[in-house]
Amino acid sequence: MDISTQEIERIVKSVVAGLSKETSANEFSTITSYTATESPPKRNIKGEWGVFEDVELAIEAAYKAQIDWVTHYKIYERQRVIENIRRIARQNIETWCHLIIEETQMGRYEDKLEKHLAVINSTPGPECLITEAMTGDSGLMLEEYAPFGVIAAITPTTNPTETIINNTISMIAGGNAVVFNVHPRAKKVCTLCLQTLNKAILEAGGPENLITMTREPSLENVDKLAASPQIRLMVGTGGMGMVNKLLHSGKKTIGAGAGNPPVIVDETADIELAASQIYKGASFDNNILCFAEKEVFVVSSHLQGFIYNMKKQGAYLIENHQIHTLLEKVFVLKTDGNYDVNKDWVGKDATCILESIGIYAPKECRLIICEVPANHPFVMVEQLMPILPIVRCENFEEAMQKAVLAEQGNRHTASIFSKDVNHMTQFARAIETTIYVKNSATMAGVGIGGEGHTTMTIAGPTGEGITCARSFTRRRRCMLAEGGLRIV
């Protein structure tokens, strides 16, 4: 790039200074809204730190930082500009996650911090684009992995900034511009992290506007980016609703929808293990996670064990009596019969919707749990709060039919708790998950306490699983016929 060494002087000036600075929540609210009584701001062009008024101006600014991205930037040049995306996230983490829970009112503060420490440190970068190549007589084949263009990215509120670091990694690691439509429930806190990752891209030398959002994210935005040329893939994190409607956009779609993890634990199991994991996973962050434990299928011998080792833990076991007024307070009855989550309840505390119904737990009790039947809506519908179901099962053969059952064919995750080979592999076959646990917590299936990388986008409904920079790219082939370039 052609910038005199005045530019050059001139921008890290002014991505220092705008680091430097510690934004509060205060500062951080007065400029990303304003009241009813004052007028809308104008309409910025330029953006600001990839933060622009009209969903067409975020398109274009990052269709052309993804031409100059592919053009005039090498694979270390990404590497370097990503480790710098790594640094800056990690020095801003408290900010953020203060601000998530302030923003959505969703989740604790010390999981969160663990959550974004995971993707900062752990999603890919490039090194996971591996170039193959085949020779013969007939000459040399390379495949190689490259870009799509300008991605546009649906992030959810369960996990709004940290889907936002992972996907920017992985997604610019393999070449991509990336337009975020945010959860307009999580819109300032996600306008804070991208602006920063913009400045963090830039000071390391990459081009500006290479991640954008529009400051107010719309349904209509989405339309938009699907209807938009310029826009070559479609990538949703939330629910299956909105997977589905991206489906039905003619783009190709990386789809990460619901899901509502069963548990098994058999004759076999380690109940103190069993205990203290899925303690640890149903109760991280408040649940609010689509791969945590969302119900548990217990063999009758063990059961008592199972609950008293949970309770040892910190659960609270509410009694028959309770479950019902639990049920209504956290739970909205449909008009079809069918109960719904009531979204208010929604990662919360265990303590907080216990004193809803007038129990008063010890502050450190992270997870109600219950014993209901399998068709229970506690066990069918996937609630996102810290309250775990058990129910009671004669043998591994009826836990592994009704978990599957609760599964509801989402495909996501589930987890088993065994010390039996065969039963390992007949759930596995039998429930056909992304990801599959055996005697952990199931957020090991994706890097957190376990090995392999890490992802808040799993895309199970559209098969490409724990996602990384390789799956927002296209394969690639180049063909050197007539035996070239061989030495034997």
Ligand code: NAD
Contents of the next structure:
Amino acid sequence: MDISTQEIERIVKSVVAGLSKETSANEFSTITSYTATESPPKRNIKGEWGVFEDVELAIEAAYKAQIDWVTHYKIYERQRVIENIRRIARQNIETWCHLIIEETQMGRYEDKLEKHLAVINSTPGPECLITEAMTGDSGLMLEEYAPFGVIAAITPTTNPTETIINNTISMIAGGNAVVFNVHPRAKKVCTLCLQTLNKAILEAGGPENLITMTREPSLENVDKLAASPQIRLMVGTGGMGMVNKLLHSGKKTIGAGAGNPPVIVDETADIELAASQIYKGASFDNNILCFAEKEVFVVSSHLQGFIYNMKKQGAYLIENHQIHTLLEKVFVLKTDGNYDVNKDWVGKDATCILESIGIYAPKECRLIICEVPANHPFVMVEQLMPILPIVRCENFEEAMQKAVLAEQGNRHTASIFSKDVNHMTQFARAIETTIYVKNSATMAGVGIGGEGHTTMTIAGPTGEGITCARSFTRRRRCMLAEGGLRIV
Ligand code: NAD
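Can you return the structure of this protein in the form predicted together with nicotinamide-adenine-dinucleotide (NAD) rather than the form predicted on its own?
To see the whole picture, the full complex is given below, headed by that same chain.
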């Protein structure tokens, strides 16, 4: 290849200038690949607080950060970094919640604040990585939780920054770094959140680029993440299409997919309690949460009392002739004759949905209720809207059978209002959900108003359940023969 003296001079100058700024090997290769007449395209190789133009660069940066994180940082230093993430996130949640609503057009500001506080305060750090030890005649055995390395995390539009905060704390607590592929419809707020968390990590003395993302998230990037040898684990939080795709990627996957949580109200239930808890849960953030109550099966003896109490809470009951009009408005009829959700209405306020069909409810109304048969699309399709269908059932057995059908094998979340222990147990065994709540709103099952830690990644399909740092680690065993460290 012919190369002029000027060209050599230009390259040398570029290299020297680059080296003085601690230029990486990647930058060197971009400098040398252009001729003097071409100006290289702008490529932000160093990233902007974890945000990169190319997914390969995002992976590379996270890969380096993870090696640094696991080699040079002790557990107490991981704790210090995570505490700073919590502190800085707390300072920013009002801004993020306003931006989420602006960008996604879904949900309720005050509920988003509560969700953020739950993940910030109740996502465990490295303290949940408890070493197990066993000693005996044959020596000492230790099992410890080791990082995977770099994790690719796919996040949903319904809990965009909540999932980033929650996944970041859990995954870096386990010694990992993370490359996020966020939902394109929440990319602005996710970018801001990720950059802020990276600043918090750096401020607390942590490595740069411990969490990264691409400026433009895309499905192609998900494929590249799955194909990269530097990515050791895929974690998908979102709809079943995405989770199934990851499960077929050939890479170890933790999948947190869709739910359609049914609730049973049996003949022994305290219906005032049931109505207040179901109203709270089903209207929280306009029902965009995967674990929120989506349909209720009520025994006929309690139906009128239950509806009366739901209205007392503030729910708006639509009449039979209005149900089809509402269905046509918020759902779309597919060519196969089935209905699907019209995404324009996902996460909208109940009053706004009602207005669209000419009903003007009090502005405090947070939930629409209607009585429908068990096979109605409002029951069978995961709506993510504040519309709660109620199904009349002859008895508990019928309620249980219909609830299992409505849940459709997602094995995600279910609840029951009952004082009958046998009913509680029977339904738990039949429904097999990851989260099973008795006599409370289902969000109690992720630590919002209930005991236990919080997560925004409920891994039902792959079995990790209510994820925490432990879920994102590998168990490793160390065996020391008898005569080593035993003291008895
Ligand atoms: P979604 O499936 O549309 O998107 C989720 C993520 O997957 C996004 O980042 C999106 O870009 C990506 N994605 C979508 N299709 C993909 C494909 N074919 N290949 C690769 N990536 C793809 O979901 P959403 O609307 O953002 O979120 C709502 C859904 O997520 C609901 O079904 C809800 O139940 C579920 N969800 C589950 C959990 C859980 O913990 N189990 C938590 C939140 C949301």
